[in-house]
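For reference, the chain that follows is the form predicted on its own, supplied as structure tokens.
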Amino acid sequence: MIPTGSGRVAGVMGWPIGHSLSPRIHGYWLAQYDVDGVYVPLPVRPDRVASALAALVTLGFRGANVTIPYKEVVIPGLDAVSDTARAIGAVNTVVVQDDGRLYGTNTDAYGFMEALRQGAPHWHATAGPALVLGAGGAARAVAHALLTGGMPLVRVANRDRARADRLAADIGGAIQTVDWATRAGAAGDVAVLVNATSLGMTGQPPLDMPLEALNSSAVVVDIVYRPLETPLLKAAQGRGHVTVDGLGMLLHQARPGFAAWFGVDPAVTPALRAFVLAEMRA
């Protein structure tokens, strides 16, 4: 549908905007949908990221997702904020609300137990314990994810114990820290592994993590999607792990900013990640 002078808008806001991938998930569904709306990128400035969000009402926007720098900067700026948001400590998701007021959300968590559960489905949370690497905002909203969706329990190893032992206090609930050099004996019990660090990504150091104590039934998380087949998914394909590659947390994690904004639950599909995969590769 070509967009109409009445036509919900929105878009995400970041800087640098260029790598982000939301404007070709966001339009993929706005095609696919027949929805009289668009969906921009939003290149802010870090100094002006208060009036950007102002913004957002005086020119009519439906909301915005928020990346890379300002998934906490943000915060003061808003009305209101998700108990998830809180926990995780980050916002991803502003809806305008009908009386103007900003709301925020994340939905990172969301978007990683969708991919989960869509790539692993007979995962369940209660076969056992789960090891997070990394304790960022994204294994913020992993060990999240994991506890409100019913893991009894979830160790934290990152390269920084002190990060990790801030993580556990701020989420709260049952969390362990490890030390990142024990953590192959911490990962021997577990259900679910989870890589929630850069470790692995293009450009970025490999990451180191052995897998010969992991039990042959446990699920391997890697939520890095460049590239989306890393060396630690690799490793796990290799001793017969079910895998789960980065790309579904980041369609996931899309959909309810989607729903709020232009009123439909989208799907994510294989043509979608063919779509998508598609922009990645050139």
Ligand code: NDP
Second form
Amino acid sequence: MIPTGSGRVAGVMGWPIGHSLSPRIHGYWLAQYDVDGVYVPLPVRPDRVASALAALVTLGFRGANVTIPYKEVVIPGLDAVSDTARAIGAVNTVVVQDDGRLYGTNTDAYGFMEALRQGAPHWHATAGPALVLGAGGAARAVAHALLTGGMPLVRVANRDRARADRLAADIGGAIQTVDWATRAGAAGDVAVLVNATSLGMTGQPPLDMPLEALNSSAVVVDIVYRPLETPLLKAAQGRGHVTVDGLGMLLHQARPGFAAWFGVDPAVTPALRAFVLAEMRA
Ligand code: NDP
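Please show me the structure of the same protein in the form predicted together with the named molecule, now that we have looked at it in the form predicted on its own.
In what comes next, the whole complex appears, and the chain from above leads the way.
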């Protein structure tokens, strides 16, 4: 649909922004639900983040997604942030409220949990501890999701142990940090193993994670989605583990923003996944 003068507008702020898949996801839903609206990529220079946030209000945007490298730096420019975003320390979704105030939240944790539930329906939070590899922004969202989802213990292993310790202190709850060198041993009793590092991503070194100690019932998740089938997932599938790739998290995290901006709660369907995959493979 071509938007009318009363169409709703949202977008995604980042730098660079050319590789973002969000316009494709939201564009698919706008067409599917015949919404009078548009979702645009917003290349925002690093010295313009504050003015870009203010411009969302000035220009009548309903809101925006925020992506690399701005998920943390936007926080001071917002009028309010959700408890989830505060705990994670990052905002990926901004909503312009009716009174013009900017509200920020983080839907990565929601997206992760939905993807896990959909990809591993047999999995349940009380099945045992989790091991999360990484302590960056994505790992923070994953650890928060697992804890609020009811996992009794979340172990975090990161190359920089101090960063993992900061994650544990900021998020609170039953998080135990372990040395990166001991990650294989720390996986022995886990119900879910999550790669939330950038290792295994196109252009990055592979993740070195021996799986021999892993219980055969453990679910293995890799939130890296370029490539979709990472070496970790291939190795886990070879050992018979149920695996969950990173695309589900990306699709599900988009849903709350679309609902807030465009007034329709959209579905994450196999057709949407295929539509986004086609772009990734192009
Ligand atoms: P950050 O840059 O904040 O964190 C990177 C993480 O990778 C850190 O824990 C870092 O460890 C670790 N790392 C990097 N290089 C190495 C290495 N050589 N050896 C060991 N550890 C290493 O990135 P994000 O947290 O934002 O993103 C992480 C990944 O998650 C990315 O691949 C991103 O694409 C993906 N992602 C996927 C999403 C989805 O929807 N599926 C959403 C968000 C992110 P250290 O602290 O020691 O440097």
